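As a starting point, one isolated chain is supplied in structure tokens, in the form predicted on its own.
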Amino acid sequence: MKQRFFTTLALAALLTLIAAMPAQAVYPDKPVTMIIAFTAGGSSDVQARIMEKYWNKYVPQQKWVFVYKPGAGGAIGFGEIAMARKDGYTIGGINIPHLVIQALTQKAQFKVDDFDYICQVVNDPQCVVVRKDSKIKSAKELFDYAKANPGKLKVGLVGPNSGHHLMYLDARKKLGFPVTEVFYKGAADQNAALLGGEIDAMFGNLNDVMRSLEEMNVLALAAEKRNDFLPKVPTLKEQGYNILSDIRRAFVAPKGIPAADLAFLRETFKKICMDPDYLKDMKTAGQPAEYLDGAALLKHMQSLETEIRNAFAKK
């Protein structure tokens, strides 16, 4: 009888202790910081804002807090993500091949392995673009003019050490392209420079160009095939120039966040990327949606390393 009494007393004490303990927090239990490595209003920002809309649908209890860290072709912001606390409450957008280029060719604050990869969300082909009022009406005219007038043509790029820069180096190597390159912190600045007459042409993302089509003329796409957004615009390959280039956008966390948090992020982002309304919004915004899971994304990035080393070793 006495033993039963003490057993009951011990059980009651244990239950009281458990009840007094704070409930384990369910991730996320506070706002999540979203770092954008380019200027507000550019393609990376626009896409992340669409993601935010659907994050709020699937995770309504916690919002994103946007922080902009532009500069050095994204390297400043990418470094901020890599060095953030590994608690699952800081994530960010990256651009590829920018991040791979910077990790391999400069003293960046990060390596490719310094991130937990959530997923890829966009595959955005690059374009050769001039203003609507430009006398240059084709890619051939642009390349021919550059060769005939070395250094006179000003071409805008986001960078340096970015996908835009990589495309420029490829064109210079294959075609001979003696222009004056002008670098900008982000696509919004690059677009403004073209429209304002500061530069003569630019290598830019399809999405950035789509928002200013009334004032820009797309001469060619650096893609394998024509794009549904601009079906009348030929590829560079169609015109005899073997130049392919795209900018992929993805989301990452600093390497080493809790496994359960990473699994939650990956599952949530996949739900967003498969949401029919999200895909409609992406199409309306001119964002070429393409989902890759974290493992497939990392494999793609690793496949770029040899090409990038060769391109920047000879620049």
Second form
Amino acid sequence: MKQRFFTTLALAALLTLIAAMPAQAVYPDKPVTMIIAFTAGGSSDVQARIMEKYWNKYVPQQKWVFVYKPGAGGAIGFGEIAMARKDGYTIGGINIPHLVIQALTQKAQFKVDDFDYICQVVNDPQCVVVRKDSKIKSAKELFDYAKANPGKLKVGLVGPNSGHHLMYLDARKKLGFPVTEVFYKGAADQNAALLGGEIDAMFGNLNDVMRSLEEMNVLALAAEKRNDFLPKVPTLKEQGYNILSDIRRAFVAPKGIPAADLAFLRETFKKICMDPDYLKDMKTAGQPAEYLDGAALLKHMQSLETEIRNAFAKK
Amino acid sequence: MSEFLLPALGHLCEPLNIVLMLAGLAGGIIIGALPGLTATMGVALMVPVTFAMDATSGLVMLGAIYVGAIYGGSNSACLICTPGTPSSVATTFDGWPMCQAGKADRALMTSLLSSSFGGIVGTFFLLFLAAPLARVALKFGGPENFWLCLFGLSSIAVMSSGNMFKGLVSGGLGMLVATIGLDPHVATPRFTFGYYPLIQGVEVIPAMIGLFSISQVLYLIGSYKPFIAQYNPTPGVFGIVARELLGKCKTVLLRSSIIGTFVGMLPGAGGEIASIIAYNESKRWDKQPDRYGTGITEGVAASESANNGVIGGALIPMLTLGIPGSAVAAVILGALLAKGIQPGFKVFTVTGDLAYTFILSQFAVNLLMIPVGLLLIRLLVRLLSIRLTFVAIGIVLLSVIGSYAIRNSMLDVWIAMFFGILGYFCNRVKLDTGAMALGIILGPMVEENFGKCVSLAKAPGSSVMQVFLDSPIAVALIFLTLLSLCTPFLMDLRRRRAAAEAGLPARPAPTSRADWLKDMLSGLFVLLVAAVFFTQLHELEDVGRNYALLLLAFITLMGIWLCLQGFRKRRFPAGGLASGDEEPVAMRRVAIIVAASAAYAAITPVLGFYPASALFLCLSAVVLNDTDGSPYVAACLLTLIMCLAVWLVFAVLLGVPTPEGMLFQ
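The form predicted together with its partner chain is what I need now, so please give it after the form predicted on its own.
Once more the chain from above appears, this time first in line as the rest of the complex follows.
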């Protein structure tokens, strides 16, 4: 009796397998799960929703199913992507450098190598910001003031162990930047603290700073070139400070999905990122779009890994 | 401003906007009433929908959901003693006793009308005083927020007067639990007990679902009652409650609404603190504070007007400065930004049309809420005519999906289960679950702001003392906190004086036979928790360690004190022994539902949500059947209705993902 039961079971399993075989026709032939490591309605979600609109334009036959896995600054969701089934039907959004820092400093359950990189979609540069009524009017004045009055300047950062923190460590190493650092939980708190006068200056993302632009004076961008959102703001490089720092958003799959699927995803995402309507939508939403292909992104990740290892080791 | 008001009124009267307001309200109320689905989630879920609308309509709808959900939370608070959103914790204090006394309709009507009143007061401030108030809100930095949180925590003392030490230790336990997860100062895992997923910490919502909903399920199942509460409808309840609110409760209403608006304005502090502060202030200034907690209109009115007052307040810094005053406001801000609308003082001129339509819609929504709410109240009180066993089983189902939906994580379901059993135990030994919830909510904010102050004090020429005390607001808050801590003693003094005047001997309340055991057990439990956390302490560093150490020391002291108290009571029972005040408990039924719920959570990831739920509903309804008739028909009916309702609301209407199984999706 028992034996017969198991035979039946084995037969059923075999049949299921056979039934599943022809399903591997053309990728994608079922909906693709999109893991977002932050809450619904957040900045990462908004960006992915814009992507979704154009995915539906280029791949109308299959939709995205959004799954939100927030927690621990993205680490929970990034881990979910890394551990997802490698069939190409689970992809997700990541934030850089969060992912690299978590992998290196927080005993996270993933490494930089655990992902197949599809492409980068956003490059949100860090800005040096003061209040509009501040006496400090340029990045040079800020750095000079900090040096002349060690510890006097209070600088707000989101963190710790974040992109902001990384930029701060870099500035301290390169310029000697003796200030009092204060960490905030998020950009909203940080903006409030600057406007309320608790801190004198802050390092903040362009996207976050844009919310309260009326009250703030953006002194400089830590980017290679000026940004379309604030064309009048110079870069730190222009002013002779070699500091680059940004938060990037990218899309990834777990490492080891079928090569053809990865190629399809990379191709489609590239098409989306080049679409003029997409770029217009991104601009409206205040998301600084910057496309970088998978291979270039991986290279960036690896160099970041070295940089972060050094920065936090010497802290 | 005036040039925008008329066109805004015109926009508001567009049929689409009216439909959106009504739909948003009704949806919001349902989301709010379901334990686990919060206002934040309700609004966040609808953000993608607004992408397809024009900015104004989208904003109007999100605002309506916000208002509806915050009000909706009071319904479950009154009917099943489970706050639907964290903002309505304080509503349970008087709403639930009212319901138990058969006055459910009065409790619900009070919360509806007070919510509407609070909402209108908040919107009034938003319309006329947004700019100056936003400047005031910015004055709240690290030190001010730190003291505000302590002021909020000090309310535990007032809340649990007569039982103050247990209240304080419960608050401490809540704060300790909240330290699990990522250390905010050094960003390393803390108190994860070697289990990595705990790095995401104990979220407030699953913990609250456990402490309130699931523990309530255990209590209900264990009681030998056929229904949750008697229900004697009052004829003309609307008129009676309205007169009462505008008559003797008007001071309470106005004060609470203003407290709500003000707390709402502060970034970081939202409805969950505002309602507790408002409740306590009402109690403190009342001539007979002892009435609070026995089921009085003022208690419900204070909490509910405050949490709806928060909405207008939270929108003030969001619109004028781009700084959200609450988690929901943050989501709405995201929707605004996605539409390319820049917040700022200019929002009232450059995009004045949108801003004023939105503000006026808030007035309209708060007024429309009364008819919509009246309709839903009629439906909701029907709950009281369903057999208790079925309601309790249904609540377990909602608790599971609700806690899962917060972060789409089964861990949160287990957290809810754990806190359910913990909450039940706490209620039995008279530890205060309300205070514990407050600790979990406020703990992280206390720690975060404490850390900020320590950082700020590192600047040359400043010291810790200076940072903590160097602002008039901080000093005022310290004064209020001290006042709040003294209140129980003052109240006690007043009580004794009154007793003396009446010629009665001042005598402590009689203690029941089991009282010493309760103190003993709670003391031992507290010490056990402290010991468990202590084993993990060596991993910590810096502020995170000192903060945890401080909490542990406090908890240990309190635990020892409770044990001593137990000894004392056993040897010298004060005021004579009173017995028979304990309700009988059907422990077997409690054990069954605990086991069934745990099994349910365990098989969900295997079978998938719907098959597991059907199995759980059907089996537990059959096993726990307490009628004489055949259980099978009722059990099948319950299973069918619940599964269908959950599927309709969660999958079809809201698009909330349910746990996937390995066998079925």
